[in-house]
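Read the single chain below, which is given as structure tokens and is the form predicted on its own.
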Amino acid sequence: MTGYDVLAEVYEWLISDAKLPPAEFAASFDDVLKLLPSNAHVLDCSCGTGQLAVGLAGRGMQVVATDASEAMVRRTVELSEEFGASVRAVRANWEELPDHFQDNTFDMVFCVGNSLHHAAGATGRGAALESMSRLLRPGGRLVLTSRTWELVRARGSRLEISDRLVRRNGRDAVVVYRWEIAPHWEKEHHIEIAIAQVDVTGLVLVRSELLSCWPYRYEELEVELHRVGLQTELSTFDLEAENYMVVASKV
């Protein structure tokens, strides 16, 4: 697992304008949220700075948010306090989840924001999916979003510099991604993300973090979900789309 401890302080520059307000982030999942019972128990693992968790809590759900980064958990707590939302935030990586929660606890588990590729290879990814499946009640659903790694790998190693400034809290920044694509799927890849903030005097402050990732093909993910007792109900996978969502229910 990699940390996001540096990027946690500037993570809002990586969230789209549409999903920055917690209510709007939650609304982007309306189609799956309507499947939940009232007062549902929901887990947002790899919660980032808490926009989704806070948005879900604002709808009256009982929400737990977890992340492997202590800094992300702290920011989630701060956001929940800002909005007066009741969110329990816990620092835990995927494999540690069963140490904190009983099996069959949640009606829905979210693993969104392109986070699963940070699990170390097929073994780590399988362990992460197994932990999330264990925590779901029978009939409960895992909601997972992912990059389309088939596209990412086809583009090869590269530098991507945003063509526009992003404004957050009255400050502008340019976001830069540097991709290191390994020659083989199963090898460790790297993404370096840099956020270059421009202050009012024109000075530039750069925060960057090098993150490890292990990509996977969509067909591999389908097999791994089935292996941990999850059956795909919905998939938006498209080889030509940048991202996709999978909703899988616990058998």
Ligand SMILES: C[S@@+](CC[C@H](N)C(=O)[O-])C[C@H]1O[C@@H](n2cnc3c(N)ncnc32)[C@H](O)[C@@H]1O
Contents of the next structure:
Amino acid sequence: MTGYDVLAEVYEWLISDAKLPPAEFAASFDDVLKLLPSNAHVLDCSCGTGQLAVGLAGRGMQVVATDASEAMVRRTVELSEEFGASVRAVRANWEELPDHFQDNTFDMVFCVGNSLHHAAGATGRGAALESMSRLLRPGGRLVLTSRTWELVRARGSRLEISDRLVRRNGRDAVVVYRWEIAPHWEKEHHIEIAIAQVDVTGLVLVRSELLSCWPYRYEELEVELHRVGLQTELSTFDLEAENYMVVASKV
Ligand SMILES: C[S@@+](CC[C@H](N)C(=O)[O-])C[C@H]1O[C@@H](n2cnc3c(N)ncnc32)[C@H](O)[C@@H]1O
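Cool, the form predicted on its own is there; where's the form predicted together with this ligand?
To see the whole picture, the full complex is given below, headed by that same chain.
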């Protein structure tokens, strides 16, 4: 059971309106997808509830979706069925990926939506990136998106409560993030996420989970990518923006 097994049930309240439709989630990567043949082999290795994987399959790509959480993988299978998309979904954490797939298999590997910080520190992150790199064919690309942890850490521990109700499946919820920022970068940090659904009678149903995470500086990430044979080709890193994308190709 991972923390995300609980959140899987209510994960749509955490996805932005723009990324909920699979085609739109995939379209947010148009700039990198245009580098691929239409039948490319792609892996989403932290697939969550499957929006990106299903969106990529909708473009004719051969898609594998993996995640450490069994419940997330189940939701990906359900979404694929709902959209009639052909997605192979497998429960595997990053370090287990080489047990399931051969080296040099994929044209593109996605690790997006604030996932990599769940790898346990520099060692766990190195092992995760090593797995992703092994599965890429030479010239293949890793597409990674990340929070700008430099910004997140500068704000310190805090409570963040959504300033409007989020409506999904006809139900409204307040989304709360509690950030527990450790004094040092390399220490385990925590994010507690609560989704408080309010029904028409005023009843409140709460699902919450405390997640562990290990932040990293952008410059560390660049070194770690390089160490596993990946060369940064494009980066949108900006110290003033909340998130960034890195595209790194296998040398
Ligand atoms: C914030 S969610 C992002 C999900 C999806 N990529 C998205 O953008 O909506 C992080 C995902 O990473 C997965 N995850 C966490 N640790 C993992 C690990 N060690 N190996 C593989 N997946 C992991 C979680 O189960 C969760 O589905």
